[in-house]
Structure formats: structure tokens, C-alpha cells
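Given next, in C-alpha cells, is a single chain: the form predicted on its own.
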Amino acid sequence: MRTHIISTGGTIEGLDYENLNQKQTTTVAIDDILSNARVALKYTIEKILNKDSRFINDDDRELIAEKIKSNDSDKILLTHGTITMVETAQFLGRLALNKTIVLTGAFILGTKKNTDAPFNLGFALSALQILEPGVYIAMNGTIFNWVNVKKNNQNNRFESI
């Protein structure tokens, strides 16, 4: 079975959080990220936002679970801001939607050369293929399930709550 990706923007796409006066247009692809990695694994793209995450409202979380419900993939991956990420998972989770879900961004701008952008849509990929159904945070080498997890703003981090 492939592996469906629902991408919505973000930091991991070359979203500038610092230039929110100027119009937002994402510069990373990421089927890029995924084409010079190598991955081998069957994989769709489905781009249905380019939002930074502050503006993802609860409209935006139905399309994306209407999106989620609609696909015939039991494994999906969502990549997401990191700022409303939390709020997302939670809408998601309490859906009980019986599929593996993980949402995954980054920290650091997707076109800064220290980007944490490939590892983590690589880890949260891997972390899609052994999870049971449910929904998950992958970020930095962490997984979170999404009844536990908290962004912690001051430290720029998920953590277990």
C-alpha cells in the first residue's frame, strides 16, 4: 500500500514566518526532498494548502480530514507548520479516523542550508511505517501521540506532557 502525503505549507516548504508582510509562496517541494533521498517507498502528493500555520483554522482542519477520509491510504503523512501543529493533531486524534497519521515540519527555514526539513519528513516517513493506526507528531528523532504533546514555545520543541 502507498504512502499519502497531504502537504499544507509551512517552514519545511520555505515559508518565512519573519516576512509575513510579503506574500508567502512555498520554495521547497517536497518530492524534491523526497526524489534526492532516494526514497524508494510508493508515495502520493496532495498539496491542499500553502499556509503558515498560524493562519490554519478549524475549516482548514476539515478539509484536511475530509482529505484524510476520502483517500483509500491507511498511511498518511502531514506535513504541517509547527506552530498550530499540536491543534491540528488534537482535531485529528479525536476524529478516531483508523488510519496512521503523522504530521511533521520543521524548525528551521526548508531552504536554510541547517534545515532540519529532510531529516524530519524522512524520520516522520519511517515512523509512518511502523506505527499503529492513530495520530503522531515525528519531529527531530521524537515521536508523540497526539493526546500527549505540547510545543514548548521558549525552547522551540515538542515535548511529552
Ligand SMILES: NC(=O)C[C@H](N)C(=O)O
The other form holds:
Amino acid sequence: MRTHIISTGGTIEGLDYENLNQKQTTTVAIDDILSNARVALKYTIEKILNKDSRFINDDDRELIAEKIKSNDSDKILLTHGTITMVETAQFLGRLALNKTIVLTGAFILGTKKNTDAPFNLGFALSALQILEPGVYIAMNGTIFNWVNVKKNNQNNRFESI
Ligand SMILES: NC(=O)C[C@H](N)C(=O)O
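Pass me the form predicted in complex with the named molecule as well; I've looked at the form predicted on its own already.
Let us now look at the entire complex, which starts with that chain.
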């Protein structure tokens, strides 16, 4: 089954914000990160938003849900900023869409050499191939279920609760 990737912005795409103001405009496409990493998996990709996740609101989450529902793939990778990733996972989890949906992002700008973006994308894509339907966050080399995940803003880690 083909994987469908939906991208929404965030640090993974190189959006650099400080105090809610954008610092620069150099970004990177998820597609380019994946082709640099020699990913051979069959996927389609659509970029639907270009936002730091602090600006993602429930209208955006409705849009994300619509895009997931209307796509014929049952395997969805959603790239998203980390700050409100848990909120979006919870929003999607409550909709019980009966697809496997994995959210990932990055802590270090996707435009930087030392970014965690390729690792997180590869990890999330692999997880997506084997997980049961549901909503998950794949970050810090760990898979979290939407029902019991929180983000620890002190150390930039996702944790189970
Ligand atoms: N690491 C991140 O993705 C933080 C980011 N600024 C966001 O969109 O939430």
C-alpha cells in the first residue's frame, strides 16, 4: 500500500521562528529530505500548510483530517511542528479515522546539517508500515500512542503518561 505524506510546516521543514516571528525563509521540502536519504518506498506527498505549529488551529486540524479522509491510502505520515503535535494527534485520535496515522517532526531545523529530520522521517515511515490503525507520534526514536503522550518542553522530549 502506498504511503501518503501530508506536510504542514514546522522546524522539520526549516521554518525558523523566535518569539513567534519568522527569522528567515529558507525552507526544505520533505520530498527533498527523503530523496537525499535514498528512500525507495512508494509514497505521494502534499504540502497543505506552512506554519509553525504554534499557529496551527482547529480549522487547520479540520483541513488535515479532510485530507486524510479523502486520500485513498490507509497509511498517512503527517509532518508537523513539535510544539502542538500532541494536540493535533489528540484531535485526529478522537475522530477514529480507521487509518494508520503517524506524526513526526524535528527539533533541529531541517535545513541544518545536524538535523534530526531524516532520522525521524525514516523512523516514522518504518513504523507506519507495521502499526495497527490508530494515531501515533514517532519522535525521539520512540512510538507513542495519541492517548498517552505528552511533550516535555524542558528537555524537548516526548514522553508517555
Ligand atoms: N521543533 C518544532 O517544530 C518547533 C516549531 N517551531 C513548531 O512548529 O512547533
